[in-house]
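In the block that follows, a single chain appears as structure tokens, in the form predicted on its own.
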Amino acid sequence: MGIIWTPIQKQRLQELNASEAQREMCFESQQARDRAFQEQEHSLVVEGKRRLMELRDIKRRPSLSVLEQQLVEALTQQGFVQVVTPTIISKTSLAKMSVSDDHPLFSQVFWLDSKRCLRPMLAPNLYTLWKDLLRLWEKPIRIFEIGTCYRKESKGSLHLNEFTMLNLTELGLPEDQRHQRLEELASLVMETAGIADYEMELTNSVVYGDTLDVVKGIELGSSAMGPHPLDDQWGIIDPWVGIGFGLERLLMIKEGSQNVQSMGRSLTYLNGVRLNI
């Protein structure tokens, strides 16, 4: 077995976003690996210096915002309507979702007192919306909504404490039509992605029970349907669809990053580079 880089040198490999192939190289000797990790190191470093003066003098703006217009653009054309809610939301928003205080999601939550937290999705708005707008528009109701959202997620490079979710909605369809919708509103978001080749699968949600992914090597999205036993919660009786991703790990994945930290909020990246180089 040949010698690999020491974990600092790795974390700083990762940092850089260097590719798989960059982090897992194997020497043969101290030597060699100390001074290949000096030559990787600056050209991820060039490259990254490199793009920081594209964003400057080209770009104008991060990948995040402009995806997410891209997103606005591409719902808005396609008859969804974008909403905007509070961030803050309250403790009894939240237990209709089934958060209550034994709930997996819970110690997740970020309490702002015994009553209110920031959300840790966008759910809870959009069902509240569903329940007035029902009154006032005719079916089916398309809405979306696309914000940040905080959980204590455990750290790591697929995790973020403050992170922007898209989660678009339809209420009103024809039950039967409820997968074919689901496949088709996920390939839309895919496509203004730009991402190709991804999977749906079937898998099992802490609040939603049965869902069906959007997969590309890691989960991007997650979707749900209704009728389902939540929305006796909010009075609502129609068939839904519903489908929620992961701004960041859209762009993660697009572009090839090997953190997700580097496509959020920061202070430490700017537009997926690294500032300490």
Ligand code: ATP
Given for the second form:
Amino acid sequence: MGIIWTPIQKQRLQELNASEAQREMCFESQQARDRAFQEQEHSLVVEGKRRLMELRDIKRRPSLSVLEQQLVEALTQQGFVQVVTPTIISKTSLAKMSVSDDHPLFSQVFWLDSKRCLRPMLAPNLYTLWKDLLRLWEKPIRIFEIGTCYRKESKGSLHLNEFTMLNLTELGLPEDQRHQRLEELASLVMETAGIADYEMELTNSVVYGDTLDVVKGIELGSSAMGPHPLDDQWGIIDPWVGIGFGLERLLMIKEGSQNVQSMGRSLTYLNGVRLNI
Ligand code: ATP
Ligand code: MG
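Alongside the form predicted on its own that was just displayed, please also present the structure of the form predicted in complex with this ligand.
Every chain and every other molecule in the complex is listed next, the one we just looked at coming first.
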């Protein structure tokens, strides 16, 4: 009836990627519970070893790298140009995003010295490129980056200190097409990631104000559009749309994983499998 897993058992089951049904099991006695734990743990360990063999013998690349490649292919096919920009950015460019001393994101930034930090987002670099590309290319300008971003976080199973962001942007489109375009871009990414039944939800971002989030149980992506108050700082006047997705969160939902840690850069997990099995 009322006997549940001990905290240690529960944590172990979570590490091993137990399903929700497994994690919520109830028992009539401690003895029955402990026996069930042995069985569940054993079958999860067997499954983990099977997945590691599959990685070694067949897949050969972690899901994170595969997803990145699939997104690059899908986006370049749609006319988007991939860019690769520095992960070390200046305090000034962050300030241009309104992220300075009293901003909620400011305390989450990893500082290297008084003037430079690890980027918590891709947007400042993309804004910088826009400015030059506007001179050099015709509109619309379509660029995207996939790369690591860094944030000090203390919030558990959805947050990593270093995660992989995809930010795709289109600058210089007709203003009345922005909403539709955002929906199309979200759909392109979600289809490529193999995730159906997501929702677009209006929320409020600390950087952009009102944003349209891509949600499936958890936030997967946040979109923004311009003209936007931040544009002034960068000398941008054309309408634009952009969406930022976390690749580890996409994988978490796609693969039904319990925590984002198992999908990210890690020494304790390999391709979603806990290594202490
Ligand atoms: P949250 O509110 O969940 O902390 P956010 O709104 O601060 O996220 P954004 O700045 O909108 O995050 O970043 C775009 C996307 O990057 C998010 O929708 C999410 O998928 C991903 N992301 C953001 N922070 C993290 C993190 N610490 N670990 C993993 N993914 C993240
Ligand atoms: Mg967001």
